[in-house]
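A lone chain, given as structure tokens: the form predicted alone.
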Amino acid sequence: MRLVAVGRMKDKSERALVERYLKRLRPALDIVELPDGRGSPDEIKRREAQAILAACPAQSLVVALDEGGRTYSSVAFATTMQTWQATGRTPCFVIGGAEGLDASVLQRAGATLSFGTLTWPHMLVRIMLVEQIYRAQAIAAGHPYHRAGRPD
């Protein structure tokens, strides 16, 4: 699996949270960090889109994190992850920069994902995504990390 994200994770505590889950993931999640774009908002989105699309493997299933994307319960996300992986296409999650994702990235995406209608800091979204991927794997494996009695 791959995560393509605009922006560099500089804060040590944020990086530690991501690493906490990364080391547990099987298959592993490769993170590709791209530099923030420069210029006008439209130019930033266009340049970031070019870099994002270039970083996504050709046959991958691009999953765009977008406020207008699909919301899942943790159990539904676990089932969806299993479905994606069964297709043989590697999931490639995409987190855009401050200006959001260009239409070209959303057009390339085979799926979208939203953590709700609130606006989240991009680095926090990265942490939340990695944790949810780990949770999905734990659910699929029947691991007690996700308590069955807890609501999603």
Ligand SMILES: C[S@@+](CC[C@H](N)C(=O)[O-])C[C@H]1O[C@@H](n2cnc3c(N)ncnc32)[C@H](O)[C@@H]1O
Second form
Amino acid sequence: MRLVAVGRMKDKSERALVERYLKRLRPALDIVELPDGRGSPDEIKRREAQAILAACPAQSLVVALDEGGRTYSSVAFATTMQTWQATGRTPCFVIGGAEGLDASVLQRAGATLSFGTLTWPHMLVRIMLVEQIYRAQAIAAGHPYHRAGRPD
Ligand SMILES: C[S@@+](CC[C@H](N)C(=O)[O-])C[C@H]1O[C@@H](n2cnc3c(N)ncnc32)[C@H](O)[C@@H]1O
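What's the form predicted together with this ligand like, now that we've got the form predicted alone?
Entire complex below, previous chain first.
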């Protein structure tokens, strides 16, 4: 699995949070960081889109992190991840930069993932994504990390 993310994660505490989950992931997630694009907002998105699409393996299932995308419960996301794995669709998650994702990335995407309609900073989205992938793997493995304790 791959994550293609615009922007370098420089903050130590953010990196530590990503690392906390990353080191537990099986299969592993490799993270490709891309530099922030330059120019007008449209140019930035276009340039970043070219780099993003070039970093996604040709056969991968591009999963665009997008506030307008599909929302899942953690259990539904775990089931979806298992289906992708069983059908040989290796996800390549994509997180945009400050200007967001270009339409060409959303068009290439075979799936979208939303963390709700709020706009989150891209570094927080990265942390939340690796945690949710770890949670999905824990759910699939029956590991008690995930507690389904909400009342009906
Ligand atoms: C600061 S946001 C960009 C906001 C930008 N104005 C837009 O319209 O997307 C940076 C990236 O974080 C991700 N992101 C932000 N909020 C999200 C959410 N609620 N769900 C999923 N991804 C989100 C997206 O990949 C987005 O491109």
